[in-house]
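In the block that follows, a single chain appears as structure tokens, in the form predicted alone.
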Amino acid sequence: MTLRAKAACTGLATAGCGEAQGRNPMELMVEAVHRAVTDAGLQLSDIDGLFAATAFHSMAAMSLAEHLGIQPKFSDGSNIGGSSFMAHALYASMALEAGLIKVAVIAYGSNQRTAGGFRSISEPMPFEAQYGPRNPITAYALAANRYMHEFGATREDLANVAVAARGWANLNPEAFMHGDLSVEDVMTARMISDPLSKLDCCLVTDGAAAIVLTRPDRAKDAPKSPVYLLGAAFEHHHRMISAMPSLTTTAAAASGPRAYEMAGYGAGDMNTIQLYDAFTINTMLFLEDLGFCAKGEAAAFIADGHIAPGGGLPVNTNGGGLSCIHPGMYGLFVTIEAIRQIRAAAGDDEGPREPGGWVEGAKLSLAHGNGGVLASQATTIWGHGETV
């Protein structure tokens, strides 16, 4: 538990969200890194530390020192999918901790929508591919078919998570998608996989986020409020979605409390829970994997209005990824979420939101990454000065 709180969120950015015609991957990622660098009040060249991977590039940290025209003492590219970037914190936090680096950086960038598709990096699955999966989002559905028949879930159950999403969208006006949305719209809209609609499935966009960390010392003088990562976990326990020990048990079972007992606070202490949301199940498992209701319960709290707007757990406050953004690989921009409600409520300027978008007295966040087939899971858990 050293790692605790030795390192701080000091900048933040996003760039190109929705849509960035004739911008490529490594373009949107630079201008997030300018952008994020600027917001913590430091110069490309304080950056000795960086950390990065995008279904674009094989060695997408290099690449991005030699645009940014750095040289960096530590870099790491490794890459378990959208929660890459919550594992990166920990690396950094441990370089931090460490003294081999005095500031880290960690990005990622998508041009999915405007190029047409996601780029797939992966290797077809032995054992899958014969089958002719139209991954990932049929090993989604087979999870999702397999909740409903040991816990009598609906795909209005399933409706409903994407029904609060939308809500909290409409309180970003910087969410990709706005509007009314009912159960009935999620539930006739055209069937993908079954039992997972269009309106089941995270959006298609463009996008790029960058954070900057920092020691403790040296956070104290940035110029906005530093937000420390007090505490996180990884891990996974497969590849396939073949090989799942439980297809309704995800790892964050294991990751969640390891954070948890990292940081010293639990689920009930969190003011906001940033989830992966790429699909409606993945709400429903993470909110039960990670504590905030019991096994088989997430459809009837979430029925009950807890994780929509006024409902009092603020779940994926910006849209989520069914609604505001999602460029391929989304758990930088949960992470980015977690710690601007923090800003937010500790008085720092994160521009405009509707009554009720920022969470007031925001001082702990939980974010938390999914990666490839509800395979890898990474916990963190970020928190104001006044937490650590």
Second form
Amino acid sequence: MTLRAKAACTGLATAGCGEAQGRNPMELMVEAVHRAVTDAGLQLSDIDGLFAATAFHSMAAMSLAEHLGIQPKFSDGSNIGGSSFMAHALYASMALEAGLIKVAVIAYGSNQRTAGGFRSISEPMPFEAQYGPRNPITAYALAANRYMHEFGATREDLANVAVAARGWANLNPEAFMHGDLSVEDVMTARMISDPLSKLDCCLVTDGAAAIVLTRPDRAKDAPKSPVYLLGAAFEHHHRMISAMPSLTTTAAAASGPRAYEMAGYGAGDMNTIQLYDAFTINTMLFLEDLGFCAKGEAAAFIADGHIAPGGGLPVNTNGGGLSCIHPGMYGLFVTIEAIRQIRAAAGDDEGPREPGGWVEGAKLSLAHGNGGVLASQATTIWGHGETV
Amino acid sequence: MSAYFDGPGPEAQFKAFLATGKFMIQRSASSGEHVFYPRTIAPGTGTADLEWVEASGDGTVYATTVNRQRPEKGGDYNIALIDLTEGPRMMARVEGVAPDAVTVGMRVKARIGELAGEPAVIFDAEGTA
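Moving on from the form predicted alone, please list the structure of the form predicted together with the partner chain.
Below: every chain and molecule of the assembly, starting with the one above.
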């Protein structure tokens, strides 16, 4: 048995992206669910499977179902950090294929920006907390430091990631950040945790998101182009950065190949690549671990704007967590961008972008989630009907 | 072996050792592999045969960063991952040199210091202690 193409996304939406003054995380999440269900041409009462995780709710799926006034037959609120939603897509696919549910909704919401700043429900890490790590930044800084030591990468190389992301954001009216960004800007921004400056770090925004998944037979009736979950896999080996086996190879090196195998496609087949870029180092590590370039070669790979607009490899085409949106757990926005690129290429109205912002002919997208401190890695591959 | 799980757990035992000035790590009696942070059973193998041994205190910096902080809040400080000579890796601080003078591969030596009023394993750059 395979779960390949056993679930299709037929609806998606975001809400309150950027700043959503005066609205709480549940209200934002409910708005996203409402919009996503409408986008799928369904009713709220059609939802019988609910998947949610936030940094505000200990039992997010239960709270969300109550607020919506629905009674899911199956729900899950597993939290493996920002990649939770890629895992939820896998769980939803299992439940749909098993016949437990007919319509799954995956949702997330946050108002961290207008509610006072970065929000986490992470407990202090035992045997680390007393040293005063400012997680997650400290952990990613340690990884960046080690990466630079092993492979001779520089702060300029990291800055190239942020510059490419801003290039994409400048094509996307929905992105939170716009305007020119230079390598120099990133290098001279306030240092937070060496070698990461403020501009090596993701945004702190509000935002909610939701997607609707159904079985393929039902997806054919949807008003928008169904986008199929062709591959999904996750893996994790640590919770604390001090327990990560190698700071320069993530578990994406394991989740990626399994997702490709399930999908029957490889890295070279992907038309758009959406990587969870909480920090600039993430993009470099994931390009390597997911097979787009060899270990240690990401700096050279991206040096000439290869992942920037017009560069050949469309990576983080919404502007990423660095320049588009990052409400704390970014995974569902990564997924939505992967799917929207395929819908836009298929002719669905996904709203305006500057020329090049929608990738022509996109039929296969990779959406990779990262959770904790480079800890949980979850890879999903989404495809147009023709790729099934 | 029934007494193995009796009494204070590994975290409490580690802290009690630390309070008496001893930096202790664990070793699996069967495999000889050293373990840190303190575990209940040997990670991976699941063997319930971890015993305490005193750490040599010798280590090497695996990765390092400086958490930048305003002087009035205490100023910049180092955070590093240290590979102990015995094998395990741990988070700690390296002192005795400027926080940004700590480099990957630097040899360091443990001592028991204090952070936020609690005993803590701190490392000094070799030759600076």
